[in-house]
Amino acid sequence: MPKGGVARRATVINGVRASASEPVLLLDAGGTLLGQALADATDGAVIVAAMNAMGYDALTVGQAELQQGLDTLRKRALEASFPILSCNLVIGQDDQPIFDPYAVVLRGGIRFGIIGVSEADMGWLDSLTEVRILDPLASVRRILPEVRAQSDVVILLSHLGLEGDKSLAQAEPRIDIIVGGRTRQILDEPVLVGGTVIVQAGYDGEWLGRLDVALDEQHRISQPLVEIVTLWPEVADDPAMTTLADSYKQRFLSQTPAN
């Protein structure tokens, strides 16, 4: 593997946490549970196990998360020690959310409200007749007052793509940070829309994005600084994560000897 891998990712994450003097959140903007051989062979279970071990704080639902159907994603959500979020993925005629629309994480005395939003044009939703996607902007706006009342900093985990993130930030300025995905862009600098900071860090787990911000006494954000870490082979593998991944490979990718 030229780049990426959960073992290299764990090494970088552990290093950041060990050196950090301020709260650290670990977030994923979706499109991550399926799409590679071992992930597909386990219906995403290996990715959830790895994310549990790395201490993720939240994941939003993108198209890839629903690739094996809603029941499979619900199983992964039960296994996850972090919330899987979407404020606009609903079921039935009463628009009941399938997953939590948001979570509030208290860290270092700061309340981080994290909202998940999914893209409206998922390719295979027609086969999931019980599932509907509501308008992303309207859904975020509906939940924002509730989240803001409980939070010092509001973060949107978005699978809308960069242009969708920019449009949403322009229309709804009460969001502090948007961690975006889907369009696979590597943003070496944050995109600023009014007071909203937008970041995105590539695809397929080959990069790890780091955003550092300063907060004043009113928890207003300033001085956003982005670092994109490329997970080259020079990044050492975390031994515990290597063991976890190898255990899944032996169970799900090992070849049965011919008779």
The other form holds:
Amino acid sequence: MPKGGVARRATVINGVRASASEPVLLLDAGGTLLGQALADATDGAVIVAAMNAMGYDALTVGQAELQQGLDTLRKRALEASFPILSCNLVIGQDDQPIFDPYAVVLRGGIRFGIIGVSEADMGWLDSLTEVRILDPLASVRRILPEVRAQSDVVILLSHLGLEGDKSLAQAEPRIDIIVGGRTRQILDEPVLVGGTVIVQAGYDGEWLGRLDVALDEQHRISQPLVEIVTLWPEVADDPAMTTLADSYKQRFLSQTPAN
Amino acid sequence: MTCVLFLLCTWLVTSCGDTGAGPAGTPVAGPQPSPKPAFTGLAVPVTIAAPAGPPTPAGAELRNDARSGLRTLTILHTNDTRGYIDPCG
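Next up, can you give the form predicted together with the partner chain of this protein, since the form predicted alone came first?
Okay, now the whole complex, with that chain kicking things off.
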């Protein structure tokens, strides 16, 4: 039976939030907005709407986000109620960041500094001549002191892939948590590099990753615990999310000529 | 006939043993070697360096540990969902 879908994901997310007495963050490490029929037909708008409804806190830019060009992604960023982040995608002679390099989310009295970093080798950028990708490690290092000064916990939201995440964590130990993507790996145990915890949760929306960590009074994290939730058909569909998806299907797919 | 009886007896013995018999009527194999964790995906988790400190407690203890003054933070995360709305597209 096929797994996944935003309606099942919303059900699990709502359940976690309902039972949590401590802060819950919801993050996406990129490669998300485009790729399937309805998402492509809406230029990613349906995905942004779904992520808004689920209350995502941040998304980092991966190659898929730029699949239909920079202007399209900028439109989606205006519609998103969460920040779309990248510390190393720049434009112009002055290397101006195209997106916010980081965001600070205050949740439960704890300041979470979330830095976005994009992969350095994006094939799509051959057609986006005005966009440049700076070195991920150098870009993270450049922004990290500013983020640290405003944060209790620093999270890197990365589309570098697991090997890139491990290399970066080894080179830059001041990051507490790396939420990763790109290599589509299902890590049912956290990868530990020094004091940095790295996680990743599969692909195609078939899984939802959960990381629980303990935080002491000095805001040091410990005891990472990972759960990979498989969104089997037995997971009930959230009615509101189903309605949202259906409304977009009716508007954007019902007129698609049959192949 | 003897062969059939032998197989039937074997099945009866193993289905009533402590080898994790399945539902009634489900053929069950004989004793198995130590079970491996269920394969859940593509990656073999790699630990490069584990932090020093006490062993990780069980999930329930972590999520309900108020006695030590520690707070539990939960991060839910997705990646590379490639625009999937539902399993149909």
